[in-house]
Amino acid sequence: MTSARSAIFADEHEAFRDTVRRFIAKEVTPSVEAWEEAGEFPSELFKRFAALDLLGLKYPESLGGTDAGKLYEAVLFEELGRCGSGGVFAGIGAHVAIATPPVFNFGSEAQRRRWLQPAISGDLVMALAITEPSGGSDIAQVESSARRDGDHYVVNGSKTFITNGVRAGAVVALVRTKPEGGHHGLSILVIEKETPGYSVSRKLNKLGWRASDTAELTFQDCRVPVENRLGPEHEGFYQALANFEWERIWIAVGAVASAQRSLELAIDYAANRVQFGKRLAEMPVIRHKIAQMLLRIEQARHLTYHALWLHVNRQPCTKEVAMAKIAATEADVAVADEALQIHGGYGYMMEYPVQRAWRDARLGPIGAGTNEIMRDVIARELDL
């Protein structure tokens, strides 16, 4: 089952989609079960994605990218959302969608070549480190400190829930460079893993996204060169905000694709499961559930595509992106829950793919700014 083609994508995008879908069907989906069990996918997967030029779709050819643009990256996110593992979607997606953009957007040419170029080639895995144990969505309250000492910053603090944090060779970290000033005292530093005082304090166990490595990081008197700062000092808050729209679109696009896959799992199961002498798909209550699932997916898809179109055409879309993120992630949760219900005891007690889809979906309304925060964003855009 496939959704109707959207006018937002041209023939070349659909040809690219076919290539990515075949690659994921061959290189990713068959190994998902093993990676889930292991709690991570192999780092070599980044190199395999890089070999198909999938890690630098929106970056210039001079840095190893293809300069294809964000619509191609959105297609990549959709196909990753269908792969059967939220962890793979998260690990590859975090590298592409949220860790590398600050380097490109605010880094010097030398910084781009130092970190972005190897990230595009798959030789360097990157992570974004913003969230701290003391707070999540309120990034103005970041406490990790970076005290200036000559041509270095001395960094102390910790970060948590960092996707790719265990394996990352460098993290793009939001730190406090001025004790006072709230959001006016933050900066972004690229902190390399070999820096003395940098440590992965623990790898976190999670409800879902189990194939992605998620870490808590500790910085203890890390001496980070000033040349590792991205952009002007004390401008980190605004630099972090600059990529929020694309981060939320990444989550929304993947959530719609994930919900579509959950629906397909439910339809396949209902078509083959017999109870009381009937296939589940013949029972009105199941047919109505499936129809409602499809309705919710298509509502979320169209809202997400609308936000995507506005974003790639550089139109104001803060409100629309927030609405898309809510609609898509809540549709993913609702559809996965209904799909699990249709599977009944088999889905709940046994390791059916729908069980993993249900676990993975639950992170969507929390990550990239909780849906409660998204509703507040919408209200602010309405001047409430």
Second form
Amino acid sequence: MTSARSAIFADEHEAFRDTVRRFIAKEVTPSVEAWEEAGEFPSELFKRFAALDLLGLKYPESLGGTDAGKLYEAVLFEELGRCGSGGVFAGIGAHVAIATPPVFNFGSEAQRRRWLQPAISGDLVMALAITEPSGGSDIAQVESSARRDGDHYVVNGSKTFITNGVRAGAVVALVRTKPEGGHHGLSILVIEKETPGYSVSRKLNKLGWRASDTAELTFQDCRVPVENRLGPEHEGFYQALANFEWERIWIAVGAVASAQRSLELAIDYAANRVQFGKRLAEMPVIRHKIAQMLLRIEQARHLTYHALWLHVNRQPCTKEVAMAKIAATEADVAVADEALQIHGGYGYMMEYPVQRAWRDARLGPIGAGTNEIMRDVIARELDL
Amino acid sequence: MAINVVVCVKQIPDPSAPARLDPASKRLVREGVDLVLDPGDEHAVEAALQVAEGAGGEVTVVSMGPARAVDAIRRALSMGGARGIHVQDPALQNSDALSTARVLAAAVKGQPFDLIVCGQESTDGSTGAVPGQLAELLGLPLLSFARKLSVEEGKASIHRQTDEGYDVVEAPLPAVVTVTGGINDPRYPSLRGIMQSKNKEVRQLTLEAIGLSGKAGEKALTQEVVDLQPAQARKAGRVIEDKGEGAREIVDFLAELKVI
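Swap state to the form predicted together with the partner chain from the form predicted on its own:
Let us now look at the entire complex, which starts with that chain.
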């Protein structure tokens, strides 16, 4: 191991990690190549994760969860982050980290039973739908309209870059319920796939995260019952915001783990590859590269664990989370790039896993709020 | 009728990491390495759980080892064991197989059990002697190398792995069974199992408590490791370059080995 165990995790977290790691090593990693090729992993994988209580770690037992808490979920994210497929990390992660929390945070008991319970048991795959073709980071400008008509909203518009969007049985969508009012005119609706007017317009073809299905969704006069709205009307912007910290921590934790794996791939390669009669691992230029990679990872890891600790202890941590997200995703990109470089020509070949780590890492600085937005967040927090 | 099962487990240095031998003690180095429940014992725990769950009984996990061995017991408990027994005593350092069997036999005496399940051998020491000695000390029949185990109507029945196939062997309960790696696919401890295992009882026993003071451990060795030799390194394979005659050369090579 190149990294010491952190004080943030107790023995039980490590025992849990052991279970998750074995499970992933046996039931995920061997299939990664095939799933990446197919552009999706099988939906049954949600059921397998559910069988090990992995989809409801932060939800109450009354809904089928374990109420174990977010630190356990962070362990799950770490182990998913090193599974070898950003797509699996994305698909399972999006369900757990971003799609279900609004239902738990703002849903009524009946709504939780209707969507969260089957989501925890792996019977219902969920997606979060915020981004639109016309705008991503600027969520106050969401345009998909939801016009009230009696007991229904009539929804029109489209959403894009929706992880799990192709197979989701229900999406948690941010829509405009008041034409004016910017961020004061948005609401969150749970829109079920069978609703007439709901369609998956495209499955998107991506550079990385290829085993996750990513969709463009279209709503055309899609009539959604008012009872599908989470919480009060026009509060959607703030409801969406409420889970941003956890979403960014998910990405940061996964990125650190993914970088760690890239480093391990590089170390493994350098230990065996002989050039000029020497193993790469004996050459100062490679040794320093590897030392620098580990340094980069540990810097990101400590910032990420600090943000995680603050978050689970309910301390203000907006800027720490933003910094962790930047540090972790940029470390992941940099480490994957160096790992690929150490592999030389083989690193550029599709049969070596490091190329996928390199492609998958590139999503990090873009998703969950771009790193440019993260820097804005930090600056805003400083009251400059 | 409920069937209660005892499963014997051992904590060993993680076999997936490179092992180091201490030339002085002639033992595997246990310091500074990850210690795990012997993967072979995971099959024993799974087999024990399946029998007990099928019959509405409980599984008791027994281990002899230093303080940290309780982690291996906890792991078996997180898989579903009901309680643990941990025999720990400074005098037990460097025990041999017979001492281990004596300790396990004394520890399970007084426990209500119908069946004892063991792995066929430890992954680190690989003597494979303990289960047989345990059965002898307890006066119980031994069913070894089970790749299938069923328990009903007061008897245990196994498929004993052989070179040609398997033998069906039966014995009345109580009995000792050793299982092979092929018998099952051990379950992962679920999070609930991990949480619950924290609150399960693990009885700590000393040699004195089980009436074996001076009768087990270093003071009662019956075997001694006198020398260590590194395993012979495997010879490098032969590379055949195909210049149009590759297939021929491979056939000749295999014929030479009398494989074909």
